[in-house]
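First, one chain by itself: the form predicted on its own, in structure tokens.
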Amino acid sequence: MLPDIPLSMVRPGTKVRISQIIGGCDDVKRMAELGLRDGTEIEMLQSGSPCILRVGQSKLCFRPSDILNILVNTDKVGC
């Protein structure tokens, strides 16, 4: 099993699974409302600023400070 890494280190086109969201209760709750929870599979569409993610059928756009608090696991994730 590979170690968890910050979402900001994930290359475009890579699918990963969220392992941990670090932040205040309000920040974690806001991420959960957007569909970002522990165990959720996401795909990095564009890294940098802004960062664009695919979560299910939705695309989400984040500022860099938002994604620094999301740790992901790069072990094999769906096709």
The other form holds:
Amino acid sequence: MLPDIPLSMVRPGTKVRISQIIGGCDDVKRMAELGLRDGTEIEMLQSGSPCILRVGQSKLCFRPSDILNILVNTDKVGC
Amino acid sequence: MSVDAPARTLNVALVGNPNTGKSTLFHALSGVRQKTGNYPGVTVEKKHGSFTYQGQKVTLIDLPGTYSLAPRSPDEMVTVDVLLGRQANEAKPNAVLVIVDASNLERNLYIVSQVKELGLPMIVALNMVDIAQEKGISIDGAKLQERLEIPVVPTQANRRGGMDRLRETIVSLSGQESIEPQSPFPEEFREKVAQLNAKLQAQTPDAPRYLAERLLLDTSGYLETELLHGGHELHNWIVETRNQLAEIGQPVPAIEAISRYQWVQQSLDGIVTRETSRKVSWSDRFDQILTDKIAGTIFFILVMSLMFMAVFSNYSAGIFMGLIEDGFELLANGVNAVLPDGALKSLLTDGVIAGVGGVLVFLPQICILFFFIAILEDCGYLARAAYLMDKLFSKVGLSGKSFIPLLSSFACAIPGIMAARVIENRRDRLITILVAPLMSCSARMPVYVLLTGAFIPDEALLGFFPLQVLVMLSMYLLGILAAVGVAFILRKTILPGETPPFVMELPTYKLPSITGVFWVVVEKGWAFVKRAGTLIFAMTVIIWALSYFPRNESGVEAPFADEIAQLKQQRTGADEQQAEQIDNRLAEIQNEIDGELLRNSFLGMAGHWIEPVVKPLGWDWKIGSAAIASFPAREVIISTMGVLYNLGGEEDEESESLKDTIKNAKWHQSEENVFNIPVALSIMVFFALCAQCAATLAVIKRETNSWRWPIFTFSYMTVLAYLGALVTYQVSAFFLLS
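Now that you have shown the form predicted on its own, what about the form predicted together with the partner chain?
Let's see the whole complex now, leading with the same chain.
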């Protein structure tokens, strides 16, 4: 198993799984309400800040900011 | 359905995630019979609509799109308060209609699980089933209804599909008072909520159980301040309980997402089938180009250029503007012909018709701009534009979400400021509202057109770039740059704070709905006519009165009396050529008298009084008083200058004689021209930066619910405008006049 890396390092076109969201309780919860939580499979569509992620069937535009860090696991998923 | 008892109105609240087609469904259900308004004290918009089905009247309340019913701000609290019947002036809903996006059920059921806890009868509208099918997702609706134990109606709101069944299902809920609330939380957690509920009931007797649960879950502290007003004992109990829950593996607030998603997964197990390979949709293909850093940016610039060309072109907005101007001219001529000379005629022609007409003339531009914005928003492009703009906006501490309000402000700051409601973060929204009036709105155009036309040489820079266009363009750029600077400074000084996580959903592209776009344009256009119209009306009457009174007509006319009498006598026996000369002289005298009357009016006195202040800007007292007169609405400057320079008030920016007169205007008892390029530039810069719009300030007051922010906006913009005009005049005078 590969180690977890920050979301900002994921290249476009890559599918990854969120292993941990680090940040304040409320911010983490707000992400969960939007569908971003531990174990969610996401696809990086456009990298950078902001980046575009595919989460389920929706596309979320997201700024990988300082106060919230999303760690992802790059082990191949969904193949 | 029972038909004997007279049916009472059924109140149904609509909730759901953003981009689920909630508003489309609201329109499809209620048709055009709807009312929009605001809840006092917050920016939440309320939309009411109604329909009657099988004799049952149903009132719909459309609430703002939200991902969750977890209030963390007063705006979010409104939705919860409406659902719990705690919102003043809003009937408690008899039922809740939750709109869910069929292709995104997992996330959408999160809020369904929260609504289920409210105990209100509810219906799920499974919307966009067609889009889900295109994406290779099929849902067993009947089975879902069984699992959720609530009616599930598949709909296609954009094609009005499933509306009759939805209406029927809504009506069938009539008479049902409540359902058994269902909580997805573990037993221990529910026990704690019950205990807290009992404590809360003792303090606030009618507090609903749902709020007790939220109180335990909300670690942001918002609800505690809101509901308990800092009660110490209960606070300690809550903290202690949270610790206990964390110890048994139910940490707050994480437990909510865990429990609800667990419930969602159980509910959806075996109901949703997906095709194994994901199809690349049209939306994806579009996005590959439109969100690309280079191709996307080029497309964005093209779209924006096209839009502004349509707004400012003589062939689109120009035609309608001409028609409106002609209409008001006819009206003014009619009033002129019917009424005798005097205060009433002056009030109607110089005040009301000139003032209100001067504002209404911008209606076509505003409608065209909103037509474009509505289409771009409806088809899903604006979210992409906001994404592209985010990089730029984040540099000054704003987010891409500020792009739409600022774009709207180019038509008019009023709807722009209202559009800032899409920004959930209060500080970002406030900064956006405070800088929106710096965008060059259409009311500044007449000023730019008149002054560039009169003073900027009709030459081309480097052989191809017209100098006049360049000056106009730089006025727009000046506003944008000032907004950027002010936003940056506000962020660093009086509105500091942490940046909240920025998340925005990019909706699937779709064809815009014609009726939807039409109603947006009608709604925004009417709001402009009504809001700006009433205020401008009042202000023009005041400005008119200040420029009309105290009126000492006989005193002013006395020196000319002999000449007028003489001319009139000569005219009776004169030939055609002489008669024309005499008429011209009479008109000249009349203008002279009007000018003198204005100089002696309250406005004229104020003008003389502020002359020392405006002199460093290169202005004389006339420009000063015209600027004062245009504080309620900057359009007023054109007609005020017309009156001040003895031409009569019916001048517009195309008027050649006004251009000529101001070109030749001289300083008092001197041969020096008042106007020159530096003066023209300094006036334009002043008008580009100043907050000369009472309607905008009134909207800022309404949207921020405080007098502090309109006063602040007015002050900083006036200072900025003065300094900008001062620097412009002094620097350009140094280079051009020396």
